[in-house]
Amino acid sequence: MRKKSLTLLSDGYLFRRENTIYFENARGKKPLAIEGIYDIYIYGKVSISSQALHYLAQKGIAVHFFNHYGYYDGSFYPRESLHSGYLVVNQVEHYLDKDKRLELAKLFVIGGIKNMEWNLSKFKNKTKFDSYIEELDNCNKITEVMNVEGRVRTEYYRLWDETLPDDFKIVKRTRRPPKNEMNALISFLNSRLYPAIITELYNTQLTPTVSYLHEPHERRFSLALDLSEIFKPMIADRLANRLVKQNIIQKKHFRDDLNGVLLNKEGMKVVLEHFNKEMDKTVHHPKLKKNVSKRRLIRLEAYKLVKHLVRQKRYEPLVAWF
């Protein structure tokens, strides 16, 4: 059975009977499949049962909260099952290593990058960040790399705003709260995305929390903040483009709250229902030779950071070719 991931829009109660789980609310109860469930999305008012929650554990699902306003808010993460002492060593000498934390920093950013000038491509301008690309050669400190990613994705965002209809230009990159609708729909897709690069770290070998580009800090997953430069382009920001582009997303999917703008219960449906879809869609992997998921991507992509932490393979990002 090919698992797919969960996602629990209504108010309800999660718990379990015997060895079946169960999702009761306004409109019943009903069992849900564990077996073809990977991981779990709650935005609803959930209440969970302890034994529910160890069930999950077992299973090695994670289960990840939403807010009221549709954002991250933290996640159920099962005690790992996937150790490697060596792996932990090496993943904290390339943190704290100088040199080898600048080489990762600076490659997450190009990948970065890279996705930004092909999404581009796709929205017909040709635009190259070829200079930025050349200044991080000269970067010696993460914050410097940082400043280099925040000019580029400003830059980034004035020439795909360009291409958007004029009910959803970005105007300026807004975010707590977004103060538009398109700052509104990327700020929601990036919370989505996040979490779920959290799965696929914790089916790999790699301690989320020790990270390269973002600086490690308590109660979050700072290397898949790291990783999030590589798929934002390529996953969150090429699906708001077509949602809008498309007319699948409007204004009237949107509401006034926060002093900003949220996607309501609706909007909220629509786009999550995409993009899902959008994670399971396959492409034909050219050095695979087979198709995979949108999703598969992602733990391929901590795989190869693997290889580099230990020195079989220097890692390169992943550049869309689809």
Given for the second form:
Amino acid sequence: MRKKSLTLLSDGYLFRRENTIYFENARGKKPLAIEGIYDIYIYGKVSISSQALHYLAQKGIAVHFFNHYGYYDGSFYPRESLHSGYLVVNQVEHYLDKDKRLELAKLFVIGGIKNMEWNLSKFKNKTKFDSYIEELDNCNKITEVMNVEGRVRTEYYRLWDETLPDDFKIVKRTRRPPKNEMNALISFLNSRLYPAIITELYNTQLTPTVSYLHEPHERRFSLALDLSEIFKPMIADRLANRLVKQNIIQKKHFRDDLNGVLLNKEGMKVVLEHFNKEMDKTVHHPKLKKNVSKRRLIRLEAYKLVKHLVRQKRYEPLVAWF
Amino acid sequence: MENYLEEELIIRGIEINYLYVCKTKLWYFVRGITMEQESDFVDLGKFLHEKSYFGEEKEVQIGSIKIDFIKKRDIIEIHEIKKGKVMEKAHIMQALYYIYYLNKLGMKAKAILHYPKLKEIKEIELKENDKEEIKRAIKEIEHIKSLKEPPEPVYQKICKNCAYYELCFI
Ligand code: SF4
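Having seen the form predicted on its own, can you show the form predicted together with the partner chain?
Zooming out: every chain and molecule, the one shown earlier first.
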């Protein structure tokens, strides 16, 4: 059985009876086949029994929680079971050594830039960001790298906007709370993507708290933020683009709140359905000579990082070819 | 038997096996970079220690290798059931290591490899020159452990079914 991510949107109760996990809500009680669950994403108001948590921990299944607005709150996941002190030491060494850290930080940003470029070409804009990549070459500080990244992003949103329908202009990419629909949609997707990356990191010996582009104290799992540079354009932006251009997501899927514009319940449902499908979609991997899901691409990126850290092969960020 | 000795029996057995299968795999394994299914070893040492098992047949799983122990008089028989001979050398060396190790602890042992698909059986006893090879193998494992960088993966047929495939060839 191929394992799938489980999304719980409705309110309910998650509990364990014997060797089965049940989800009970207003519509009834449903058994969940634990062997088929990869990880769990909870958007509704869900109570979980400690017995269910024990069982999920035993099976190595992470549970990610989202707040009322659909934003990531935090994760419950089993005690780390895969350890490599050696890798931890190498990860930290690459953080402490200024040049090694800069190299990785730049590579993450380059990956992000190339994927933004690729998106634009898909949206029928041939702009190249070569000059920014050259600029990166001369950066000596992480803040300078961040600065280049920020400017590329601004330019990217501006160019992307030219292709978007009037109702869904990004205009100015605002953070929380989003002031318009497209911002709300992108933020919601990014917020779903981040814990998916955490799940993948959890399944490796990498320590998710030691990062290179982002400061390790910025947020708990800052290495997931580093990797999201590559996967935000590749997965979240492209999906957002498709959802509005194909009219799958419309104005009616949003609501106004004191906190800005937000997806409503129905909107979240549609977006999450498409997101899950997207993550399970496979592409042929030319190097591995087999099909891999988009979700697996995240794991492969983690493996590439492992190889960089043990000096087997320099990290080369994934650039979409599909 | 001290605890660390039991551990050595299990870990070294796998390391000897990996040495003959793939050095890249061995390097990653000894650095704690393991892949999902590789982590649960049954405590073979404990089994050997518990008197109640003696005289009985008991299945023991070490990594991907299944072992039946039968105590016959003074000799411990190590039975391993194998699918095929692709990694025969690795299996033989691993079995020899177990015998070597048990000998060092004052137990007599021999090993029997079963190839049910091929309807074959292979008996293994530890000879003088095997001891030398085991010692050499242990030295080489130490050497690979000390390498700063993992040995470059070299594609071979078994890679396709190896848990490290994605790590090696991405
Ligand atoms: S995939 Fe091949 S090269 Fe890599 S560890 Fe396995 S056997 Fe060795």
